[in-house]
Structures are given as C-alpha cells and as structure tokens.
Amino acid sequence: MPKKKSTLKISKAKAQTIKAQAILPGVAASPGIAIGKAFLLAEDHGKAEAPTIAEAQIPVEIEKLKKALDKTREEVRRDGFYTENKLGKEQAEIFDYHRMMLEDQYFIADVIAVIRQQRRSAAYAFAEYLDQYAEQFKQKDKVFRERIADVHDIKRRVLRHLRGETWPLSNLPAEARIVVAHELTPSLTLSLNRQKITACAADLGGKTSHAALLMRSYGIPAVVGLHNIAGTIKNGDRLIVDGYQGRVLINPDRATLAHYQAEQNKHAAKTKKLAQLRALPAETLDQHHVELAANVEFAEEVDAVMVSGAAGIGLLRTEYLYLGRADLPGEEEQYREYHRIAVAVAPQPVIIRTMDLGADKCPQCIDIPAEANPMLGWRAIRISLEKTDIFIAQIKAILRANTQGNVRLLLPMISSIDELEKALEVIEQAKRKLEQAGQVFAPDTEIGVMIEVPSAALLAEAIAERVDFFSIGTNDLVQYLLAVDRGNDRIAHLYANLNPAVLRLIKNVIDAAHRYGVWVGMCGEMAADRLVTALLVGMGIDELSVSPIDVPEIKKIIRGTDYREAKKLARQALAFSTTREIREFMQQYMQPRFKDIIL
C-alpha cells in the first residue's frame, strides 16, 4: 500500500492562476515548502583522468589510495556517529552499508589489480570499478537502484580525498538557498548547514532514498526525480518548492508567489495547532474511542511515529528486509529488527505483515518469474505457501520479538478459507519448531488477516472465525472489487472509494467481524481520506491506520465528530446508489465542520 501523500491542496480555481516560467513535476521526497534563490551544485560525475602511469608510479598510487580510503572511512564514521546523536539510530544505520564498502578487501583489491594491472591512476581505476558496480544496480529491483547514489556518494567522498578536494557546499552563500542538484547523497545531504538551505532538489531520487530518509528527519521540503532541474535553472533563480505536490516553480509570478506565501503561514500555523493534539486520544465528542495508528514501510519512520500522536504501529511492511539484496533475511536478523521497533513503541501495538512480494515488489533473493498480470499473480501470500522455509523463518522471528506483548502477527493476500487454514498450519510448525529449540516466544501472539480481495470480504464471518482481527486493505480491494488499475491514468477516475458498492462491502466486513467480536482496521488510502473519516467511524472502524504525516488531521476530524450522529451519517450515505451522490453528501456535511483540512 502505497503511502498517501500530505493533503496540503490547491484548488482548481487557484491551480489556474498559478503561474511560473516553468513548473517542473517530480518526486515529493520531504514534505513543506520552501521559497528562496537557488544554489545551484556544479555537477561532478566523479569522473577522473586515465594517465598511464609509469612503473615506478604504481606503488605510489596504492599508498594514495589507502590513505584516501582511511580518511573516508573516518569521515564516514563520523558522520554515522553525528547522525545517531542527531537524528537517531535507524538513520545512522544509512552509513553502514558505506562503511561495509570501504572495508570490503575484495573490492579494494580488485581496484589496486587495475592500478597495477592497467597501471591507471588511483583516481581513474576507482572511478571506474564504481560505474561499473552502480551500473549492475541498474539491471535490478527498485531498492538497489536507489542504492546507486550511496555507491556515487562514497566515489565522491574517495575521489575528493584524492584530489585534495573541498566540500562543495564550502562556497554556499550567506543568506538562505534552495539548493539545486543533479543527485542528492547522504553524505551531501548531512554536510546541509540548516540555517543556510530552506530546501533541496534534483534530478534523480526517489521517496525511500537514503537521502530522502535524512532529508525528512532534518525537516528540509525537498522534491527529486525532477529529470533537468540542473540544466534548466540559473544560480540566483528563484524557486519555490512544494514538497507536499512533488514540483518545482522557477520564477513565479507575484501572485503565485504570494499565494505561496500565505500557504506557507497557513501551513506553519496548522502544524503548530495540530502539535496540541499529540497527546490526546483520538476519541469522539460523545468519548467514542478509535484506534489511531501509523504505517511503516520502513524501520527509519519509526522515530516519526513516536512524534506523530499515532497510538502504535498499524501496519509493519516487511519487504524493506528482502528488497534490495541477494541474500534472505535470516531468521536472526528479522527477530533483531521486529524486536527493536517493537520496543521502541511498546507498550503501543506493532502489526507486523508477513512479506508481500510479487507484483510491483520483485527482490533479487527470491526467484519471481514474469507473469503477464503480476497483481493477479503470484504473490504475498500465495509465495509464503510454496516457499514455506521463507514462511516459517519470518514467522519464528515475528513470534519471539513479541517479549513486550504488543507485536500482532498479520496475513496479506488471503482469498480462501483453505489458504488461511494452511497459513495457520504453517504458523503452527513454527511454533513447534521453536519450542523443540527451547526459545523464547509467545504463542499466543494475535493473529489477523488482510481483507483486501473480494472473496476474502464475502468470507468475513467464516474468516472471523479463525482469527483475532481484520485489517481491510483498501488499495487492493478497492481495484479488485471495481476492476480498475488504479495505476491505468485512462481509468483512473473509476477507481473511487466512495463507490457505494465499496462502501456496502467494508460494511458488511465490519459487522460480520463484530458477530464474532473480531475488532476491524483498515490502513489503506481510505483510512487517510479525510472526506471519508467521519463516515467510517460511522460504519463501526475499530482503528485507522495512515501514514505519520497524517495523524494529525484524522484525529482532529474524529475528536470533532459526534459517534451517534456518524452512525446516522452512514445510514444516510449508505442508501445512495451513485458515488457523485455520496461524495457531494459528505461534501456538505464534512466541509463546514472542518474547513481548514476539506477543502
């Protein structure tokens, strides 16, 4: 489930009269907005010269190059060590996978082989084995090809030393920048001064880059995948970039600039107001209590949970561990990461999904073979079943990092009650086969199951009847109830949440899973849909469960909300037959009770 973007909007009327001498589209990465001159990077590919060097020249390179690599390790150790006291441990943890490559002696001494071999120059022979190992990233899974711009940075890091270089922001100007360049990197990133950068933004990037990690936790608005915002603006051009939309303005008209402007305070004033809410539960008017929790795609946003007001973890997403690498996860690693966060948030609730890869989320540890409809396909689930040594690994590890009592086990993709009594058989070998090792675990860990598929919905009471929750993935069921590809622009305007046979269908799970005192989430888009909020609370939602940035505004909306008058409220939007029908409805009754978030 994807993560909903941050529902700072712009109407159509205002969206027309935005005007600028470009507005260049990208990646939301760090959400805000930030107005200033730009600063513009004066780009280094990190390429180096390639003299042959003389014989007697060979030895004298080596030494350069290990000196070279000695002081990256020590910057690079610093910078880790910076980060954790700044930041927090998970974004330290950016620069271990730095610090495994400059200690890797297979890899120094595949480059010393070029100095000697070729007799290259230190610079031109690490240059060159790093383009090539970035360039076998490009042939694989998402993850690794974000990882391309950690092997950039640490090339960059090697080649300054080697050429006695400074660090490029050394000549950034006194008065605040927006700073533009072709490719952010970790270590760019955390040399930022805050009191000199309003924001970033580049070229390449995407969401769940490291650089992207750390411009979130320092609070800087930044946009990437912006293609030719490098070769397109001019040191001094002014900017304004808008991290909630993912684009770029370069040079704004004044009235775009001043309704930026007032977006900004507007912003700023709602953030602060928002602030007061961290505390307080998210209960009704009439002291009607719902469960408030945050999704998590990886183990770094868990600082930003803590922060939110959310009352736990919703939804664990799992794939960060088998994405990006060519080895599995080992049961012990997954035990270390699941027990630290569910630590790190006890005594509040940490849901923890199985892996559900296939589809979109192919890793390089598990063979996936193409198929012609990957979502319909072979996935989550279905994976876990056949690949049942995975299945149970992960299982062990979810079963002993519940020392605190508050991990739930949860199972994507289930469409059958055989499937499901074959999950829980598996969960069951793995509960005997941790008892046979004498470990620590808890078997009585709760145990749920994602209703995100048709059949799974029209089997809620047979389902409820083996399991301890529900947790209604909207995105999946959404596209598979209305048959539409949400991701097909074309069709786009069908895939509608508030579609009364979608509306009818999540009702029908949640009191089916009342009859048999089965408590119901939901951590799809829906749950973070503000339009909907007040309506779902009406149906009987147990618990919500959205991304940390949008903590807040739901849980404004639902200590503004009357339980028995949402009840009332569902009944009424229930009987409409038309999605226009209902959308205008809630329209009306949601807009003048929260102005300031629908818009």
Ligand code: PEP
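This structure is a prediction, so every number in the text was calculated from the model and none was measured. Rigid core here is just the name for the largest C-alpha set that superposes within 1.5 Å across the two forms. Positions refer to the first chain, counted from 1. First, how it differs from the form predicted in complex with the named molecule.
Here Gly312 does not count as shifted, since its C-alpha moves by less than 2 Å between the two forms after the core is aligned. Once both forms are fitted on their rigid core, the CA atom of Gln105 lies 2 Å or more apart between the two forms.
Once both forms are overlaid on the rigid core, the distance between the two CA positions of Pro31 between the two forms is 2 angstroms or more.
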The other form holds:
Amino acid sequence: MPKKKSTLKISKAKAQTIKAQAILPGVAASPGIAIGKAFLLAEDHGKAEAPTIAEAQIPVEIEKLKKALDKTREEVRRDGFYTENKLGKEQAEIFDYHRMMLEDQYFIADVIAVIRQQRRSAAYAFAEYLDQYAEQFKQKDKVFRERIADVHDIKRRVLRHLRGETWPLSNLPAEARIVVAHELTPSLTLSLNRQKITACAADLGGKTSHAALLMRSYGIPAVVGLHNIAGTIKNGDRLIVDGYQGRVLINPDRATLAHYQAEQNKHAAKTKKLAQLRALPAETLDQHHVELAANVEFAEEVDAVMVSGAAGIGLLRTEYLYLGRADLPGEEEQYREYHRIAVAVAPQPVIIRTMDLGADKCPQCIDIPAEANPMLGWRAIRISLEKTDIFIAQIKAILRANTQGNVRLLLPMISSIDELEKALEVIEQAKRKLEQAGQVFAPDTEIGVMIEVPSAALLAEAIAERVDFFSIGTNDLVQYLLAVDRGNDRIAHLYANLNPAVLRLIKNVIDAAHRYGVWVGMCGEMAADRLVTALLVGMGIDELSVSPIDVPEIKKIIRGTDYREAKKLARQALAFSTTREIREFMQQYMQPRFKDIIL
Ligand code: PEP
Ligand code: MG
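Form predicted in complex with the named molecule structure, per the form predicted alone context:
Now the complete complex, all chains and molecules, led by this one.
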C-alpha cells in the first residue's frame, strides 16, 4: 500500500475519525462522494499475438489495419460530435488531435512499412509504434507529456478494432460500480457516461486533464493521480471515492463507512432541502418578484431546467445547432428544435438568442477566417448581418416556433443603433417572407438586445426605445469594459464583476431601460455569483438567468433577501470606488445571512 503523506485539507478532529483500512490520496477531479464496489478495468498494453507473420499474410494485415483506422476515425468523429454538442467546442478539441493522428499519412506509412519489412502483425506493429511515440513524448516538455494519454487512447481504440473487441466496459456487472483504471482516457470517459457508473478512480491524471473536465460536466465524482490504485485493488473491493477531498478509501472499516454515509446524507439533504424551493417563486421577503430562469447550451439540458425550479429559459445559446457539422441547420430543422423546447417549457418563457458564432465558436458550416483579434472580430450579429440568408432562416424558425406565445428573440453583440436597425429590418423582411408564403408565425414576438458591448450599455436609452427587453451579458460586457480577455488565465484576477465601473454601468442600463418600460435580465455568469445576488436585486434587475445547477441557491438567496434593504445596499455599494471595498462590503452583508452558501 503506498504510504504517502496526505495532502487533504481536513481538520485534525475530522482526520482522526477516519480509520480506513487504506486511504489513497489523489487529486479531486470531480466533486461528489460515491460508496460501492470496484470494477477494475484491465490495462490493455497492446501486447500482440505472434509477433511475426507469414509473407502471404502481409497484405491481409495491411488491409486489416486500414479498416481498423477507418472504423476508429468514424468513432472519433462521432465522439467529437457528441462532445461538442453536449459540452462545447473546447471540450471536443481533444478529438481534433486524435483525428489528426489518424489521418497522418506519414505515420500510417511508417506502420505499414513495419508490417512489410519486419513481417509484423498489424496489431503488434501499431502497438509498438505508438509505444515508441509515447516514450518520445515522455522526454519532452509538459505539453507533449500531456498528450501521452491521447496516444494511449488512440492505441487502444485501433487495437480494439483490429481485434474485433468491444469496450472493456461491456463486461460491467448490472449493478452500479466504481470504475478503477490506470488511466482515464477521453474516449473511455465518454463511454463511461453512457454506463451505470457511480464514480471513477485512476492512477494517472490531473485536475485539468480532459477526462477530469468531462467527469465534472457529467457530474460523476472522480479522483485521479492516485499513482497505483489499479495495481492495489481487486475487482469487487469496496471503495469510497471522495471527490471533494480527493482521495479513495479501500475496504473502509465501519467507522469510516458511517462517516462517509453521513457526509453523503449531508450533501443529499442540502440538495433535497434546496429542491423544496423548486415550486416556490423567486420572491424576496417583502414580496418583490424576480424572474429566475436558466441558461441552456445544448438540447439535453432542457430536462435539467425543468427540475431545477427555474421559471423558463433565460438564454438558449443556439450555437450548438451549428457546431460539429459540415452543413448548415436549415429553417425546418431549427423550427422543430425551437418548437420542441418552447412546448416543453410553456407557459414559461424561452429566450432564443440568434447565433453567436465566431470568436471561440467557429463552425465548419460557415467559413470564418482566422483573425488577429477574434473576440473583437467577425462575430455574432456581425456575421448574421452579412450572411442574411442564414440569419433569415433562423429568424423565421424562431417566429414560427412561437406557437405558445412564450418565445422571445434575442440579438447578441449589438454595438450601435445602426446595427440594431439593420437587424430589426432583417426581422421585418423575414416576417414578410413568412406572410407571403402563408406560413403561421407570431408577428408580435418580443425582440430583445444583449447588452454586452459597452457602447450598447451607453446607448441603453436609444436601444430601449426600439426593443422590448434587455439581457445583460456580463461575460462579454466585463471583458470589453475592463479590456480583460475572459479566457486568459494570466489576467483572470483583473476580470472583476465587482469593479465599480461594471456595477455603475449595469445600474445605468437598468435605470435607462426602466425609464422606457423595458424589462432587464442578466444572463452572464455574474447572475450566478452568490455574493452579488442581493446587490443585483437591489439595483432593480428584473430577471436572472443562470445554469440549472445554480438555480436552487440563487433562489434561496432571493427568498432570504429584503428588497428595501437590498436597495439601500445597492446605493451603498455603488458609492465605493474600489473592487476590494465592494467585495468586503458584500461579504460582510451576505455571509452572516447565507452561511451555508457563502463561505
Ligand atoms: C455573455 O456574454 O454574458 C453571454 C451570456 O454570452 P456568451 O457567454 O455566450 O458570450
Ligand atoms: Mg456574450
């Protein structure tokens, strides 16, 4: 049993209560606690059958290799598409690397040369070649070392096809299991999501490995970096995977089991308690109502919205319909998708944002050239106004989908009145086309603008005169206002929602909109920042739209807030001139009131 000094951040008192037979410290990759039996995935080292083959077998083996590569390419394409639709383009990027390798003609020619010249079986030649590849990566820098898991992944995929084997998980017992592997490769992780898995534990991997990110998105607890758990446990051993503290307990004794069952119950009770709020309105103590809606990034999330207790969808990011495919989604396909969602959510509203492609979301189906500053480049409404056919197809689909009267149309990245007027004119054109075609649609569908470019925030009154609602996109608004790239780790500390300039601008937008009788929502991540919920309510925000997972706690805060007090709080907060003062002020106000949420 490896004797490592635990790196766990637990109090001494708590540590003494845990007397497991063996505790393996690792890296907390995905939160949650699971107790159950282990299913050990046998490590496939790719050791081949007879290394040398008869001369006559050579063309057969080459053909086998080509077929296996074809099947693997198709499998990778499918997994990439699935991941992109479910989790977004960034998560799917790993599969681009897999595809690149599988399409590399030099690399394939090398393996074929080994089969021919050394008379090796396809499996042997392929496994040996990739082992050498991985070995070379070990000697290089971190970027290459992080690719080793991908090289192993490709090796296993191709070997499986060469041998006509199914996934090792096909032997998984019917009851739910904790999967223990030497390494969680991205493809393995993807296939896990479709099985009965309660948690994962692996020898290799770090917090930001692709597999860890995927586990978090799927909500499966996971601990990685355990060094030798796969060599330590046996199939069927009882395990506890603690994805909060980052450790695995093997065959725990009764006291430890009881401790973890209590922890599990505590977390479940917290979730259950919050679930009691599901049917209750997001209303302050003094009955001020705030719409609390949910953001949706891909179709499968609609179910999560329904159970979260959100009052509808405050932002449907439609980019998922365009990504991961070579052709454009047509009007009919979009209509069916939007209509399905609108019907599922009715009578609650669905705010459908027209596509915000470009920047970090570049689809294959629209040619978006590389740019020096893509975040400031050809993006969102700027593309739509040039590619009006694509824009009109989407608008028509949205207007037609509004059969329940609950659909609203939202325009992203508006930065001037000229641009807004052009977009409104295209919407009118789309309506005329629908009329001419005698199609059923809702001509009075509400139109809104994302306030996410500082110029739009400053032009709030002029915009409010022309539309029905606003949705403040703080993710972009903050990046453009503070000149801080929202995806750059190096300057992440400068990306401050609580910068007084951000708060003052938001307050001006809300007030300007209200002067024109226009309601204002917020769909950027700031809407889910627990520290500012009462402040936003006090500033007069009409709607907050957050990920389904954030809905219960935000609702709890709204329901525990006094609106009159929140208005005073907002006046005080807006008077500060530094981010630090505002943060401390909000912490002092929020922490004693919401102890279990704000730590
Ligand atoms: C925003 O910018 O806040 C927003 C919600 O849009 P996205 O994150 O899709 O850019
Ligand atoms: Mg945005």
